[in-house]
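Starting off, we have a lone chain in the form predicted on its own, written out as structure tokens.
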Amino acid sequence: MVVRASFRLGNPHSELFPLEPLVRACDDLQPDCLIYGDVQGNLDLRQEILTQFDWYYRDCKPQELLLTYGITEAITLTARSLLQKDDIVIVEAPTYPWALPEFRAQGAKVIQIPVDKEGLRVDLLELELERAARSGARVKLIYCMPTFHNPAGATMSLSRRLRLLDLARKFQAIVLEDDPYFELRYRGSNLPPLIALDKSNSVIHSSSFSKLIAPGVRIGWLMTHSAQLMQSLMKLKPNGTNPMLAAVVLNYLKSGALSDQLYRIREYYRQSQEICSTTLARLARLQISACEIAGGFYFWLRLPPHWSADYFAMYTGKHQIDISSGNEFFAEAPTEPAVRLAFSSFSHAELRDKLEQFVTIAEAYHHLKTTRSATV
């Protein structure tokens, strides 16, 4: 019997969860972690996050950081604090789909700009910003994932990061940087986040421990150099972010366990990425091209132009392999037929086996499409 497999969600592999270190981190909890806590979140944890990632968050300060229930809350807080009816939000195409309802719930108009192998097309972004300015409209927010994009896998080049910030300053737009995968680089050199390059207080940065420790650790953070933006965001927080869990994460970080965890998961997912890259390369003969990724959890597969992403995803699902249709990741009409594969939840043996099944299914679908075309 074929066992159903899902490539739909970017869940970390459960065998990599650091359960024992987290249990030990519960040993020295104090009573003050059982009260509501400061709205901005545990000060010691905010400082420790900056210490753990000092190579990434240079010149950032604890008062510029707000603890959140993951990146999803950071997106919600940003949308609710910044957006009003008829404001314009620019997103990437493709983009993270769960952000779109938050922007639209505020009455904002969402416009998409394509992503290529170097990330957001800032040349097209500039044209859209200029067009909006000429019409008297206001682009309030630019939402992007510069590092290990979900779903496209791309990483924005340094020159584009700098140009994006120049445009945000010039057109007085805020950039929301969604960045949960920055520690999951498998090859290449690190690039600074937008928040570290921001000289005009134009960036709201968001990240989380969900991919690094475990999704159930609902602790993330939002960061901005703007005191005004921080105050606006904090007004929407009724109380601090889970003070007890924040205390556990603080003890976990101070124990030094995160360093070992990061080494372990990077090595594991590097091998997973290599398995995917090698296997998916065989699809080139079907005119299916797999993106080249340097980190993160996802492969974006561009399909032949005459294929339907929805129908292909339905076909693989009927054969016990669940994938995400690329159509789910666009604010407007898709710019290309594509599907997303999330590889992170599998053991290496499972991953090899399920990818082989996926390749076989893709070959069968290609044969089916070719046969039908020949008979028309």
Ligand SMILES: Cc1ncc(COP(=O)(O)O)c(C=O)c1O
The other form holds:
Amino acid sequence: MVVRASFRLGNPHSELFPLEPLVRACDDLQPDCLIYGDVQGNLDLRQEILTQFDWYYRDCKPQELLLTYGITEAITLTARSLLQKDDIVIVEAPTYPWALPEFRAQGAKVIQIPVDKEGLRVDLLELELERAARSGARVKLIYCMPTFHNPAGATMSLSRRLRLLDLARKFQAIVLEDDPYFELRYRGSNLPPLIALDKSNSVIHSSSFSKLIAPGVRIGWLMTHSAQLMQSLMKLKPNGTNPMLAAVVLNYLKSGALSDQLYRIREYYRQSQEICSTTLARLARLQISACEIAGGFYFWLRLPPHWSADYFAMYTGKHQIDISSGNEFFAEAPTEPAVRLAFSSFSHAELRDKLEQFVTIAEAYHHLKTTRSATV
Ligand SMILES: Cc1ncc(COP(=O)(O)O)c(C=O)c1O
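Next block, the form predicted in complex with the named molecule, ref. the form predicted on its own:
First the chain shown before, then all remaining chains and molecules of the complex.
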């Protein structure tokens, strides 16, 4: 079956799914993976995750890790365990919008703070935290994507990471670090995740195998140094995470297949990202600027200030190029007109072809905007 590629979705390219190694990993399953499992999830898998990513998760322990059905469930668990009506959650502008219903379902008020090319504007965050404290409100949670932000592409600098943690400690807020792309760096040097810098038990970190193996695997993890937070998160998950699939993923990791997979996908997406950078640079003459990215799956394209992101996305959609209007990625009013292009699901040949079509459509739209006064 062919999986349809689109600029709208952050699906991995389907030819990069490691089907054969996954099938081999099912060969040697033991009956103990067919009973209800450990509440925190398969202990050997938790240990193996820390071993596979030891360069990233220095000093983290298996008891600080809870297996989840992807980051999606980690967000839900965090929202349910921490938030009450009228609590404030701070998110980035733009943000990953599928987290927002989880915060709002608990009655929390969501406030956005802009991201620039160094990540979350911690100077504005500080002002917001002070303002909330003065008014007697409580910021319980700060939700952010410090590494290869979806959709903005930015990576938070080390100094901002440290400042963010200082502020979280000072104002007693928890930081939820959403981090699915950390193994997908195409250039530059790695930065430590917030969880590795956290000295005051202020961070819940989450990642998953969705972008590295396949989203259908639905195995991810959350991590915290706080035993108290771990206890309250575990209470919401009495049956643990899919023991059978955890055993398959454990076999897969133990076979050594992940390092080959990571090498392969990083190289593939690095080339995809270069194809995009080169082609999208041609849009500068239309006053459309693409963010520079060092990793991840997304380009955030800033449109001329008088363009409507929704109209432009509708126009490209009418011409069979589906992109996301940037307006979908804001918790409050959009701070700029922009669109998001997810490049990961395409083969290189398809990507070149679709990008050429996108540039042609953008030129036609630009022409319409400069020659017609009507709204398009
Ligand atoms: C920032 C971010 N968080 C969470 C997710 C969902 O992750 P998972 O498949 O692990 O639930 C995605 C998927 O695109 C994402 O980009």
